[in-house]
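In structure tokens, one chain follows: the form predicted on its own.
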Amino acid sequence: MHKTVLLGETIDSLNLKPGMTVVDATLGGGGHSELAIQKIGEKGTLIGIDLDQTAIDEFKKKIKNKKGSKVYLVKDNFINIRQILKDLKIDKVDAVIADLGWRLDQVKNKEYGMSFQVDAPLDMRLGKEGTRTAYHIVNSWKEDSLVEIFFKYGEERSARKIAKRIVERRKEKEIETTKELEAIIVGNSKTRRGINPATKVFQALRIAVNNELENLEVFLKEAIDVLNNKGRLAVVSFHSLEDRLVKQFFRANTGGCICPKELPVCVCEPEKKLEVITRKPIRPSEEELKENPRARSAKLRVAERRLSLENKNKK
């Protein structure tokens, strides 16, 4: 059963009140949305977005016979948050949530082919619409390209050795399943701290297949623009690349200079769009980690929208 990570901490950090409008940009198992609905009440509005139709269908079943907020569920990529709201004739919202983790049933479902824990055809597409799959990358990308994504997206130190072995093996036979790929990686790597050597390569492939980091950058920019003044954005990340990107984005939008250090004066003319609420990321409690060890890498960062006086007057 999927457990929503940092559930209470995330919702509490948003300061939700009855009647507010909330976007759950990564609906997933719906844990954040269910609790948000309780906070915003019957006069509130929730917009749930997910690329996976299964997530939307399952959440519909959960709330079918429950009274509460007005709920809109949209199958789409969260980078389209602005257009989604426009289509719903919603101008601004009071809170946006983004939980960047994968649902446990996605990881274990052979249909997605994203984990070495389950023997399945290599795929890793979240929405199934795209043509790029893990199978395509593993069997057709050049060795240098494989090295680049394994190192960049997986921070894998043995990227060159693993990529070379993959290229050698696919000359004999195409690499078709998650377990085939895992065997190639494990046979070429040392286990570190009990972590499967395939972990970082599979992470890198998932990121590459779904354009996760590029999409996150776009989403963050769009999300703060749809927030009301003092509306809050909460992001739960699960690996250092995501967390670093969120941290840098928040910092770049708090009005501090982001010019290169070699410049003698500031020329970037920074605009303060955010106030960071979490100076340090919120981590799962010991109690949560005992119940859900998968939460160990989760980090929650929260920022509050601050409109300039000029922008306030335009509203």
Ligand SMILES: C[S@@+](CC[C@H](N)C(=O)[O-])C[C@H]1O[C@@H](n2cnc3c(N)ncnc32)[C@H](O)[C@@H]1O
Contents of the next structure:
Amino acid sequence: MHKTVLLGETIDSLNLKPGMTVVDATLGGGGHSELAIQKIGEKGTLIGIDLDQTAIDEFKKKIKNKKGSKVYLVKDNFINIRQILKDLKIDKVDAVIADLGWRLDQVKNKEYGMSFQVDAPLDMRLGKEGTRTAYHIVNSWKEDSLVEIFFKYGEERSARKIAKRIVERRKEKEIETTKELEAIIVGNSKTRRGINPATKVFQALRIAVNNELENLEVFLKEAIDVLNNKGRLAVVSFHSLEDRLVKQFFRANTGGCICPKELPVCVCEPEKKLEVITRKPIRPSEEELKENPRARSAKLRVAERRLSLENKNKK
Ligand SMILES: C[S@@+](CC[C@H](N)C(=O)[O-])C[C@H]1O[C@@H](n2cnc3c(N)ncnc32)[C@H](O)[C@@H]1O
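The structure above corresponds to the form predicted on its own; please give the structure of the form predicted in complex with the named molecule next.
All chains and molecules follow, beginning with the one already shown.
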């Protein structure tokens, strides 16, 4: 079972009140959504989005026959948040939650072919759509492209060596399963500090298959545009690449000058769209880590929307 990470911290950070409208852009097991529903009550509205139909179906079952907020559940990519709300005839919302990554049950389920802990056909697509699977990348991408994603998304120092081994092996036979790939990566490498040497390459492949960093960038831009003035965006991330992206995005939208240092005067006329609420990311408590060691890399960042006077008047 997936344990929701930073549950209380995320929901508390949103200042939810009865009657508010909230988007949970990564519904998953619905832990954040359930607590949000308690806060916004019967007059509130929750929109739950997930790429994975299983998450939608399970949450539907969970809330069946329960009294509470108005709930809309949508199977889609969160990059489409603006269109999703438009289709539901909702103009602006009071809060958006994104708890990035995967659920434990996705990682452990053979169907997703995500982890070297489970022997399964290499897949890794969260939404099961499109043709870009881990199998496709590993068996057909050029060696240089493999090196690039292992370096960039996995921060894997042996990227070159591992990519070379993969390309040599696939000349003999296609690499079909998670365990086959693990064996090629691990080779004679030793476990580093109890961590399987295949961890970083598998992370890199999951990011590449699901276009995660590009999606996150688009999502952040879209999400702040659907927020009411003083509406809040909370993002929980699980690796440094995502966290860096969120931090930089928040900073770039706080209205500080982003002109090159060489310019004597500011010409960028930055618009202040956000106020950062968490100067440092919120991390799980010792207590949470004891119960759920998987939460150790989680970081929560929160920002509040600021609409310019002109935009406020448009509402
Ligand atoms: C860490 S889980 C969320 C857990 C949830 N907060 C809970 O309390 O159980 C992340 C979820 O986001 C979904 N997801 C990942 N990328 C997505 C995207 N681009 N669009 C929509 N859903 C996405 C995954 O399928 C997964 O169910």
